Each structure stands twice: as structure tokens, then as C-alpha cells.
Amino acid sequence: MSADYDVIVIGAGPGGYVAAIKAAQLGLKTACVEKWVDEQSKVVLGGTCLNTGCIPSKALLDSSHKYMETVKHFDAHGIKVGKVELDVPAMIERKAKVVKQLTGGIGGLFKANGVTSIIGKGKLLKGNKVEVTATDGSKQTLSATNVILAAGSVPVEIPPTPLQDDVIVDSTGALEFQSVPKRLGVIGAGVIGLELGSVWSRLGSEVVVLEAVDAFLPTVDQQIAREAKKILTKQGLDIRLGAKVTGSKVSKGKAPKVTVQYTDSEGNKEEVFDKLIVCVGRKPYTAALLADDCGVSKDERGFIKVDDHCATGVPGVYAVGDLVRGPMLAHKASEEGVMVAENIAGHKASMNYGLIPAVIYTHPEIASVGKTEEQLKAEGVEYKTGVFPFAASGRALAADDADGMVKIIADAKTDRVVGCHIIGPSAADLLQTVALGMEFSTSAEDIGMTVFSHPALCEAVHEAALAVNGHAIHIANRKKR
């Protein structure tokens, strides 16, 4: 008896919807199961990324940056404005329109590629069967030759700060504030905490970020991290490291506040906020995803165990994205989805996990790919670095956006670029030029010999590559020992 589908994908986030589209493009009969519905009971595609994560947060980051530019920086360009008024509900509404346009676009792509969209909560059963529970509670069981698990992740909650109405919220709730909190607390100085803290700080909140770890951005190259902390602090973020939250209490009344207790090197402390955002990470969303006898295993942290090609060990069953090891990044999930679909179709596909870019969309942006100095030191690898500040970039100065630097790290013996770390304007886009070169084993000399347009921000990449070997033109080169 033949299966209902060649491929069933559970989850329509960046990993799931991309896997479904790719599988259908490769001629496989494909269905995608998604439980998220709107108030009209219509399926909502795109997962956390498009609906409550990457896209809406970037919409608010851009809106808040435009507001800050208008209030604080237009004068430097000779632009005089009158009284600037802030309409937070309109800002939130614009964010919602952006989300709706993109999620609706996925539905169009499903139709164009022949992907069947199924509304309901998917559960993997034994024998590559998928039980789908509809919104009305009814169930149906479908069979597939291959199943791709792409259910994503959810925010981690911590006992000292249970979510409460709209006073203590997670990252999703922080995207829906209808007014600017006078005092805002953020627990966690990671990607999400810094981005959301930046949004509301730009709009006028007094923002205090409490981070339990003593180091700031410990996984980021520390030269870049130090620069980031200096810039973000100057912008108004009060970043307190080694601050371990121990409890919270929400007051009663029409305008409730939250008192947060924490400890640091000086002892017990507390702060009072109008709102509190909890951003301490995310965890795989596997609730009711796996039947006990389906054969798929999880590790001690709740991630589904897979190999380098995202196979679970159960024939025909794969898992991608936030459900599995590696960084929780939308682009990582999407590329895993493509890889799995291609392998199911009989192609030999793989993925370079050593070159997954990471970006923090503060302003300036913080972007990195490859190894940090700290990692290379720990591995005993000899390396050399080249750094170029945006303060020496004509294009950055002309734009009044000259904070930060480009840093390129190369192997000391081969000159092959092994890492690139940028804090500065358009860092995410600039980084990708280096990431592309690294995929093909570029050397610092190769980048240095390439002609870059002028005047452009990318010249900072060119100069950093030249600086690796002491050949920079527009800054003084460090003397080689």
C-alpha cells in the first residue's frame, strides 16, 4: 500500500516551509502540517521567525531607529524638524502589516509549488505515520515515506519571573506594547534581549539589562564584544553583568509595576520596572510531537538527536532547525530544510556548519562568521588579524554612521581566512561577502587583491583584509614582531 505523501513536514517555520517547497520542486508529493491559526481559523505560516521573531522585531528595530535618528541626529545633517510625536500603536500596526504580507506570501508559494497545507497539530507515530489533530479536536492519520520534523522552539521561562499579563512578558509580548514603558527591565543580554532593549530604549524607555553571566556576549569575538558594550552603553542601555535574578513581585492596581530581586558581586539588590521582558533563551518545541514508540531520540537538553545530514536514525525521519543541535537561527533551519529535501530526492547534499553567519540587529549591527580569536587560542592555532575602523571609512563618515570596525582573522601559515567579525553599519550584509569567500577557502590576500567600489562601506572589508598582512592603505599598519 502506497503512502499518502512522499514527504510530510511538521511545522511551517523557516525550516519547515522551505523544506516543503524544495521537496515539491524536486517532484515529491508534499504536505506541510501547521497548528498556528489566526482569529478567522485560517492557517498562519512562517513560524516564530515571521510571526513573533525575526521579522516583527526587525520592523520595530527599523521604526525605532528612524525615530531616534529624527530626534537626535537629523540636526547634524542640517535638517530641522518641529515637534516629533510618537504613535506606538501605529508602529505596532505597521509591524503587523509587514508580518501579514510575508506570511501570506508563503501560502502563495505553497500553491505555486503544489504543497498541500494541512491545518492541525502534527504528531509522529510509529511507521512514519503522522497524526493530525485539527482545531476542533478531530484527528486523522496520514502516512508518508519521509517525515521532516520542523516544530521550532519556544521561549524559556524561569521560576523567579513567571509571565504575568502584560507586565512580565517574553519576547513575543515585548512586541505588542501599546505605549513606551518609563522603566523597562530586560533579563538576558543575548541577541533577543539586546535587540528588544534597543527598540524600547530608542523610543524613550530607561532600560536596565540584567545578565547572570559575568562576560558580555561570551560567544562573540571579545574585541567586538567590548566595542559593542561600549557603544550600547553610550546609547543608554544599562547593562549589568553577573546579575542573577532571584525573584519578582507584581503590584496591584491600574498601573502595576514589577519589583525584581537579584544578586551580584555586591550582594542582594532590587529594581522596580513598569515592564519586564524575560529573554533567557529558547528551547526545542517537542510537546506532543513524538509518540513514545516512534523511535526518535532526544538528548539531555531536549534536542532531537540527528547526524550531520539531519537524519534521526529512524529510516525516513529527519529533524531540522531549532529542534536539533547548533545555533537557533532561521537561515540555519532553512538550509537544513533544503539539504534534507535534496537528500530525500536522491541528491547528495551537505551543509557547512562551520560557516553559519550570526547577527545581532542592534545599531550598529554585530555580525560574525567562522572562528573567534578566543577559539583559535584555545585550539592552539597560529593566526593573524587585520582590523579597520569605520571611523576611517569615507562612506561611513558621510553617513554619520562611523561606529565600529571590521576584523578579519587568517591562518598564520596559509593566509586562509578563518573568521570575520564586524560591528558597524550594514554589518550583516558586509559579512556575507567574506562568508562567500570563506566557503571557497579565500585568503586575506585574495580579498586584498579584489577591487572594491568607492565610496562604499565594503571598503572597510578590503582594508581589514589588507591589514592582515600589514598592507592597509588608509590606516597605519601595526609593526610586525
The other form holds:
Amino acid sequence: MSADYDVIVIGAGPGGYVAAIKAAQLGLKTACVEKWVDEQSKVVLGGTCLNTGCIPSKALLDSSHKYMETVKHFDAHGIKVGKVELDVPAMIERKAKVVKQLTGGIGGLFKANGVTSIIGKGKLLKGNKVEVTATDGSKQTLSATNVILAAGSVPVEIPPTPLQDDVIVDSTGALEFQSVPKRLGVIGAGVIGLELGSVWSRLGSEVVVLEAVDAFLPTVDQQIAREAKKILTKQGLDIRLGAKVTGSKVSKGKAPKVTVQYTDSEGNKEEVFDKLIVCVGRKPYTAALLADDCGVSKDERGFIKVDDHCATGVPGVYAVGDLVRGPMLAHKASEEGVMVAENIAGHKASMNYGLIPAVIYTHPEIASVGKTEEQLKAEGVEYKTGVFPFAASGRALAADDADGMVKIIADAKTDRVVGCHIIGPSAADLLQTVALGMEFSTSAEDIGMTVFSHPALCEAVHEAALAVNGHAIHIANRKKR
Ligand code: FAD
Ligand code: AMP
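Alternative state: the form predicted in complex with flavin-adenine dinucleotide, after the form predicted on its own:
All chains and molecules follow, beginning with the one already shown.
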């Protein structure tokens, strides 16, 4: 008997919905099971990314950046504004509208591509069957030739700071504050902590970031990380490294406050905040996803075990995105979804895990792809670097947005670009030009020989590439040709 579907995808985040659309485009009969519903019991597509992650956080980062520009920077451009007022509920409402527009768009794409959307909680059973439990508790079992698990991740909670109403919140709660907390604590100086800390700091909160580890952004190229710490501190974030949170207490009353205990090199300390955001990482979400005898296994950290092609070891069962090893990033999830769909359709697709860009959307943005200097040193690879500060970019100065730098790292012998790290305006977009080149094995000389528009921020990429070999024009070269 033939299966109900060629492909059933469990989860409609960027890993799952992209896999489903791609599979359908390739002519496979495809269904996508999603458990997230709204107040009207209508399915909510898009997962963490669209609903509580990438998109709403960027909406608030953009709104708060506009506010900060108006309050702090317009004057320098000769623009006088009267009293600037903040309407936080309107800001949160705008963010919700952006989310709704995008999640609704996925429903449209499902229809256009012929993906069947099924509401309910999916569970993988033995023999590539999927049990779907609907919101009313009723169950149906569907069979599929292939199943793609794309159930994503959830925030990690830590015992010292259990979530409490809207006083101790996770990243999702921090996207919903209806007023600006006077004093805000953030636990964790990772990507999410810095982005959400920046949002509320720009809107006027006094923000203290408590980070257990001594190093700042330890996986980022350390020259860039040092610059980031300097700039974010200047913007008002009080970043305390080596500060491990050990306990918390929420006071009673109408306006409760939270006292947070932490230890650092000097001993035990306390801080009192109006709100506390816990941003200590995310973990794969596998609750009730796998029947005991389905054959799929997890590693010691709870990630579903897969190979380089996201195959689980059970024939026809794949897992993608935050459920599996690798960076928890939406574009990594969606590229895995595409790769899996293509391989199911009989293509020979693979993915370059060495070239996944990563961005922190503070202002300035912090963007990286490829190897850091620290990684190359540890691997014993000889390299050369070229750095160009935005302070020497005509366009950045014209915009009054000249903090940061572009850094390009190339192999010392071959000149092939092996890493690019940018802190600066539009770093995410600038980085992508270099990532594209790296995908085609560009050398620093190749980028140097390319004609760049003037005046544009991307000239900083051009000059950093020229600087790798001592040929920069608009800064003094460290090395002479
Ligand atoms: P998810 O997006 O988590 O989607 C999983 C889906 O599966 C969910 O809809 C869930 O309801 C559903 N599901 C789970 N279990 C079941 C089940 N049993 N049955 C049916 N459905 C199920 N990444 C970036 O690349 N850039 C960013 O700027 C960025 N910003 C972020 C900001 C924040 C605040 C957060 C929290 C995350 C951010 N991320 C960002 C990370 C990004 O959101 C995730 O990496 C991405 O969403 C992972 O995609 P996914 O498809 O694996 O899982
Ligand atoms: P990320 O994994 O990038 O989201 O970052 C989470 C950060 O939270 C990491 O840098 C952790 O070191 C930090 N962290 C985890 N637990 C604690 C804790 N108890 N106190 C302070 N920081 C913590």
C-alpha cells in the first residue's frame, strides 16, 4: 500500500516550512504538521523565527534604533525636533503586525505550492508513521515515505531564576513589555541577550548584563569582540563578565522588583531590577516528538543525531534546524530543509557548513563568516589580515555612523579568503558579498581587483581586501608592497 504522503514535515519554522515548500516544488506530495495555534485556533506558521525570534526582535531593534537616532543623533544633522514621546504599546503592536503579515504569507506559499497544512502535535512512530494529536485531543496516524523532523528549540531555564509573571521573563516575554523598565537585568551576553538588552537600553532602561564567562563573545574574532564591547559599553550597556547568577527573589506588591544574586571574582553580589530577562541559550525541543521505538537517537545534549546530510540513520527520516548540531540560526535551518528535500527528490545536494554567516543585530551590527584569527592560530594555519576602519569611509562619515571595521583574513600562501569579520553599519549585508566570494574560493586580490561603487559602505570591504596584501589606498598600510 502506498503511503499517505511522500513527505511529512513536523514543525513549520524556517527549517520545516522551507523543506515543505521545496519538497512540494520538486513534485513530492507533502504535508506539514504544526501545533502552534492562535486564539481562534488557526494555525500559526513560521516557528520561533517569525513569531518570537528573528523577526519580532528585529522589528523592535529597528523601532528602538529610530527612537535613539531621533533623540540622540538628529541634532548633529541639523534637525531639531520638539519633545519626542515614546508609545511602547504602539511599538509592540507594530511588531505584531509585521509578524502577522509574514506568518500569513507562509500560509499563502503553502497553498500556492500545494503543501497540505495539518494542525496538531506530530509524533514520529516506528515505520515512518506520524501520529498527529489535534487541539481537541483527537488523534490520526498518517504514513509517509519520508519524515522531516523540524521541531526547533525552546529557551533554556536555569534554577536560580525561574520565570515569574512578567518580572522574570525569557526572550519571548522581553518582546512584550508594555513599558520601559527603569532598571533591567539581562542574564547572558550572547546574541539574544545583547540584542534585547540593546532594544530596552535604547528606549531608556538602565541595563546590566550579567555573563558567567570571563570572555566577551568568545566565539567571535576577538579583535571584533573587543571593539564590540567598547562600543556597546559606550552606548550604555553595563556588561559584567565573570558574573554567574546564583539566585533571585521577586518582591510582593503592585510594582514587584527582582533581586538577583550573583558571584564574580570579588565574591557574592546583588542587584535589584524592575525586570529580568533570562537569555542563557536554547535547547532542542523534542518533548513527545519521538516514540520510544522509532529508532531515532539523540546525543548527550538532547540534539537529534544526524549526518552531514541531516539523515538520522533511520531510512527516510531526517532532522533539521535547531533540533540538530550546528549553530541555532534560521538560515542554517532553512538551507538544511532545502538540502533534505532535494536529496529526497533524488538530487545530490550538500551544504557548506564552513560558510554559515552569523550576525548579532546590535548597532553597529557584528557579522562573521569563516575562520577567526583565534581558530587559525589554534589550527596552526599561517594567515594574513587586512583591516579597514569605517572611520576612514566617506559614506560612513557622511551618515555619521562610522564606528567599527571590516577585517578580512586570507591564507598566507594562497591568498584565499578564509574569514571575514565586520562590526559596523549594515555589517550583515556587507558580509554577504564576501561570503559569496568565499563560496567560489575568492582571493583577497580578486576582491581588490573588483570595482566597487563610490561612495558606499562596501568600499570598506574593498579596502580591507586590498589591505591584506598592503595595497590599501585610503589608510596607511602596515605592510608595504
Ligand atoms: P523553530 O523556528 O523553533 O520552529 C519549530 C516549529 O515546530 C515551531 O513552530 C513549533 O511550534 C513546531 N513544533 C515543535 N514540536 C512540534 C510537534 N511535535 N508537532 C508539530 N509542530 C511542532 N536566527 C537567525 O538566523 N537570525 C536572527 O536574527 C535570529 N534572532 C533570534 C532572536 C530571538 C529572540 C530568538 C529566540 C531566536 C533567534 N534566531 C535567529 C534563531 C532562530 O529563530 C532559530 O534558529 C530558528 O527559528 C530555528 O528554526 P527551526 O525551523 O529549526 O525551529
Ligand atoms: P547564547 O548561548 O549565545 O544564547 O548565550 C547564553 C549566555 O548565557 C552564555 O554566554 C552563558 O555563559 C550565559 N549564562 C548561562 N548561565 C548563566 C548564569 N547562571 N549566569 C550568567 N550567565 C549565564
